[in-house]
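So this first bit is one chain, no partners, the form predicted on its own, shown in structure tokens.
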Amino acid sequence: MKLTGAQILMKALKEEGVETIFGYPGGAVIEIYDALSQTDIEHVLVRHEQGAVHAADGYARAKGQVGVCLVTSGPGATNTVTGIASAYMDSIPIVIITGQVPTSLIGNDAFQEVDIVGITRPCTKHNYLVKNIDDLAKTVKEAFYIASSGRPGPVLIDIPKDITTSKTIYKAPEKINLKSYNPTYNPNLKQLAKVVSLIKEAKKPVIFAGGGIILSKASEELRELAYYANIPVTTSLMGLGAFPGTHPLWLGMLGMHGTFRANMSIAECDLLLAIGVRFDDRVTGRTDAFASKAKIVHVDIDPTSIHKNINVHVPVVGDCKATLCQLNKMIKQQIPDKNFPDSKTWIDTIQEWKKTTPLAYDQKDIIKPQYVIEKLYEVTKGQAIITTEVGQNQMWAAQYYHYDSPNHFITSGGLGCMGFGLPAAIGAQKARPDKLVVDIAGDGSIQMNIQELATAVQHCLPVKIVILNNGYLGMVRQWQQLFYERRYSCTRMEFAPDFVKLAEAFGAVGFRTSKPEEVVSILQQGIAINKPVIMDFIVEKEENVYPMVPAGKALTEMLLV
């Protein structure tokens, strides 16, 4: 029986497993759309494509599996790409699929035109023009492939109007073999050999995890590791929730905003394990200063990251979950319990650290926003999910809010993506029902696609919105408090809507406050809502993310409150 090529597109999410997903029609993707509508594939019908990307990305995250969104031809696939730009740092498996122009009208400049393939090709890890419709099912097949194996990515499949109307026999293969795409996932065991032994020698040993762990689902064996070794653990924003935000051995996150203990840490180990991360300016710092008392191991199963940014000692190539498998069983038959170093004198020193210099601030008459990120924490019990948007809001939430498991924690790491949280909340939330999902968000990026809480009202999702609401583009404001000598230009938010008001216009609740004593109370009451609701606390207009290392410095060149 021949198929349109929408019916096929069909056929083939189906079989991709796919329930949900996000979009907006238009014309090039109308006979899509209408094959759509007799699945039961569920469709989130968002406001703006930006949206519908970052919903695909929150859902991947939460549910670890792709995430799809469906967008038309134009403006419809432009809008995509700021969100296929931050999957794409972030190594987040979504599938693209975009409406074109019918084949005979491609490079004539016709309505709404655009060449998305040429567009997003830096930004995905691989995309399609489907030309011919026996092509079509085996696309969909090769692009949740590759967009689900390796190091994750998005992938883009960009339709012709007149593929999804054309019909053809049904016909996909049965399993993808791509010639030139082989992604290595076990390790070499010589290179897990050194490993051993570098970690038997070791007196400071640490384990810096990323993105990395989570994606591969190798949390456990990740802490089977760092039990069984006693080594401290940090990880870098990408990695929180990979290890215990609560466990003795962790030592907060690394980086620009990391704890004085992790940063010091990393410039005092005499080994760093890095496992699953790519070594992000905003983490290393000045790079000729990262480590450099350190033997380097690398992990990663992108060969390419490995020596890109730092200089490493022993590189393993591999997927970490396969990876730690075995260097974990290697370890345990090479090195008995408690026969490793003697790792107190290591432990103390961090222990010292924390005790000395840890994360601090002075509530006050003023509400804090760590103040409402830690009393969102108790009132949680930590086991809400967490997605951001981007900014000082982002920072606190990765210091204040303290993850014991993966994937609950969503931001928009590697491109820094204002807008994001709103979004993405709304897709984690219709991939874990059963959780509490939370947008922690500043003034100025919430606008950037406020747009989404109708998404969320017409979809029953009962996403929170935290807001810190400080008046200012907070992160921008800081840096030119410390380093433009308080010229703050073009920051201040003179005018803002009225966020309850907004909340209530579009069908949700809104709270505010600016006292301190009501924020446990208000935190409670919005959680209760079986709605979405926005919470608005207004806050210390300049107060500082600290620490903070400025840019170009090394790692230990912190400033602390």
Second form
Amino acid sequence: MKLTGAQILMKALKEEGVETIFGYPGGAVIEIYDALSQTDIEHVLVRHEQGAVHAADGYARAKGQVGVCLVTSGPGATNTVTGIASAYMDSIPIVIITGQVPTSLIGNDAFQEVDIVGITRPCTKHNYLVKNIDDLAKTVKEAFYIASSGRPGPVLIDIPKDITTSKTIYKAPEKINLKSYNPTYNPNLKQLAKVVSLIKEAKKPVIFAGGGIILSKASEELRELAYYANIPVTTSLMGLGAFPGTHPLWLGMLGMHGTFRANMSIAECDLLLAIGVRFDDRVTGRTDAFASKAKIVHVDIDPTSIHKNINVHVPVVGDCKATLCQLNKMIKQQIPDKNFPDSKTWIDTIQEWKKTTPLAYDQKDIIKPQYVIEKLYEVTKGQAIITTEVGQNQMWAAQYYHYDSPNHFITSGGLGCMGFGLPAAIGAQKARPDKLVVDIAGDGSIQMNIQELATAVQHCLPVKIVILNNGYLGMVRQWQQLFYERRYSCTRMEFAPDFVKLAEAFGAVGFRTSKPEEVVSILQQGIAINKPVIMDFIVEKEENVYPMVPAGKALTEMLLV
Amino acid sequence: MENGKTVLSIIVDNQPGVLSRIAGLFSGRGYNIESLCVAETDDPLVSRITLVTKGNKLIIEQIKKQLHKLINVITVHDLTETKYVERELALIKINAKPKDRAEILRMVDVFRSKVIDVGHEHFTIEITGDEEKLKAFINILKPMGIKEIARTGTIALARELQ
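I have the form predicted on its own already, so could you send the form predicted together with its partner chain?
Starting with the chain above, the whole complex follows.
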């Protein structure tokens, strides 16, 4: 039986197990939307296409599966670019389906035509323009395979309107076999043997884990390694939750706003096991001073990550999970329990750093943003899925909320994309209806995609938004204060909407307070309501995120207050 | 071999947009393409790109790995790591006044090139060879007044082991 292109697309999506699509209809995808209405795939109608991609991103991270979004040609497609770039930087598996003008009009500057394949070439893992309906089913299968395998990433499929209406017989290959794409999952055993002997000899080892651990679902294996060999663990922003944030071996996040002990450990360690990380400049600070006393082992599935920013001694190309499984096995065979070099001095040093220079703030008459996060952690018992916007709110959310499990901290790490948190929370809530999902926001960031509150209300997704309202674009203001002699150029938001009334106008619920003693009760009330809620906390205006490593400085050159 | 010339032989899917992905990778990451040749191979489904670039060891390593990461790239060979043969074709249109003609033809002969078009005031010469030979030939002809040059850029293949 012949099916239309739109029906073939739906069938192919069903075969991939797609349950939810985030999208926004338009002329070029009207046929696809018609076919969608005949399936049981759920559709979340966003209010802006950027929101659709961030929501698919949040969905993918919370669920550990490919997220899908569907938008029309032209402006629908261009509006997805920021979201795609963010997912690309963070290696998040999503498939973006864009409508395109009919093939006969491509290149003619037709109404709502853009070359989205050309535009997104540098920010997708791969992309396709489907010009032949017989390729459609295969292309969808390939797209999901590429998005979710190897180092994951966004894949875009551009489908001209005439392809969605013409008919053919559904035919997709059983298995995708691309001669030009064959990621390496299993590590080289000789390299691992070197890693084992380095671990055997190390007196001051540190594990530095990243988003790769979460993407390859290797948290269990990471914990096994750290516990067995008694190695302290730090993670990048993307790796938060890969190791329990409450465990004694936990160092906190490292980098520009990392903890004192994490950054000092990197500077002092003699072995750095970097697993599923890409040594972002926000992590390394000045690269020649990064882990300069250590032998560095780097495990990553993407060979281009290795030797890119940091020269390493033992590179291991492989999937984090496969590599750690193998490594744990080898370590247990070769190093009997309790036979590790005495790491007590090292652990004691770290404990001393923790004691003398902890994360700290001083809560007085005005609410401190850190206090709000700490109370949120207590009220939610650390069980919430946290999404963030970008800036100070994001860093405090990373420092003061403690993540015990993976897929619970969802943030735009690489691109640092303001406006990410609310749509990502919507996606995460859709993926995990059983969980409490909280977007930690600033008053600046939340205004970038506030329209998505309507999406949350329409689809009964009871996300909670905590606004740390300081009336500034806080992170830029902090830089201006520290490095530009307090010339606050254009960072003061002199006007902001009344977020409580705004919430009400959207059909959500709003709270506001400027009193420290009301923070807990508002969090409790807000969380108890089974609807989207904005909690607007008027916080200290000029609070800074500390510690801070100024850009281009070594990790040890931290500003502490 | 600091910042030496590197000749990459890249086998890719013969599909629209592949060249753009490769060119985009170079421009997006701040690498430079010195020359580039693309054509179908004996298998119509794949093309060979011969690309010449420069950079230190680390940059060349990144370029090779980044190229490999592109989905449509099947293999990347660094010919400069092995023995290889290379050729480039140039068409050179040169002023050919009657008094210079004999000298030009002698040079054409010495360099084993060919005159392929003759006019009242010009010759067009076809020459193939490696970069050095072309450079030398062009230098010799310069004093006569070169009107235009079209060059293909390097194409290359690895030598078979003897």
